[in-house]
Amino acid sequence: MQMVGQFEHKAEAYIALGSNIGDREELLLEAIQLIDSDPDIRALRVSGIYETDPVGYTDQPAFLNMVIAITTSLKPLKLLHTLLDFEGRLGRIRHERWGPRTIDLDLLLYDNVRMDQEELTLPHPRMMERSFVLVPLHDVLMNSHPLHEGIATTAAAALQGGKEGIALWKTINWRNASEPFES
């Protein structure tokens, strides 16, 4: 982390939140609500809400996921910390990889942070193949992220004839960045 005067550098993350069981847009937008809350961590953009297939494990109801993007002053492993914690918060169980879930929280990029570590790997390993995070965070990046073109290419093609799994279901009026959240 960079001090910039007496005050941390604050970074910009992108986080896939994704929901199976339950209430899944209201437990979406909990999740989203409790992160804006989160004093170290503000949501600056949120996607639309994406229903999809389930991946690996697929017998089990459709997703719903999404994106969004947050500038925080937390490091990446207390950030995932945190993320953690949100999700038991919200009734997260851990039974089955790739199983049934009230909420998946899934820290996705961190600036232009590189790392492998046990506990967390950046950029998400996994991103690139996933069609349920690309075209959620397709409608966050911004342009000027190394990745945007890239993502946008997969996602544009995930989405033209709906063959990966994946449908826009709902957008979100998404307040005023200086607003406070409601639900």
Ligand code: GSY
Given for the second form:
Amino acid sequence: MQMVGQFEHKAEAYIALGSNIGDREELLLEAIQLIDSDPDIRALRVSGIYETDPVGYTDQPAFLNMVIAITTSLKPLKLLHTLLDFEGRLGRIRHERWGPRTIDLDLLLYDNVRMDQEELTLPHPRMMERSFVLVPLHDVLMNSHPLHEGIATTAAAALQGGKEGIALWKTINWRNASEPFES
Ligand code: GSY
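Having seen the form predicted alone, could you give me the form predicted together with the ligand?
All chains and molecules follow, beginning with the one already shown.
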């Protein structure tokens, strides 16, 4: 835990969620609940849920994708390991790299941190090419974020005309859908 003076530093980070096997919506909601139940993580904002055509290996079911903004006292690698643990707890077994999955939790951004390590690259190295990430990310990204303008332009273009196979599937009021929220 990083302390600045007497205050604990909390980073703002963005996590992409995706599912294309089983009860996709339930898995996304369970993932958010699990993330928020960690004492060192708090879910701040939740994007719409988008149904998206598979990209890369296309012979697989459509995905539900979304992005959440969190605040956390965990350092980037610890946060990554925590997310991998949550994937396992939600039944994710890593078979094929690009194949179907019950749940995928990808760390996209962590404050303005740039890092390139074997385990983790930040910002996420493929996020700017993935409309299924940029469209929901735009829903929750702070206007003041340095990448906001570029992401807004790409996300708007991707949604126009529905050519990229991304459609808003549902919006949720996550706090209402989960446990009572005490502020
Ligand atoms: O890490 C991304 C998993 N994935 C997805 C996804 O989440 N959504 C869509 N639409 N296509 C994808 N291809 C892969 S791999």
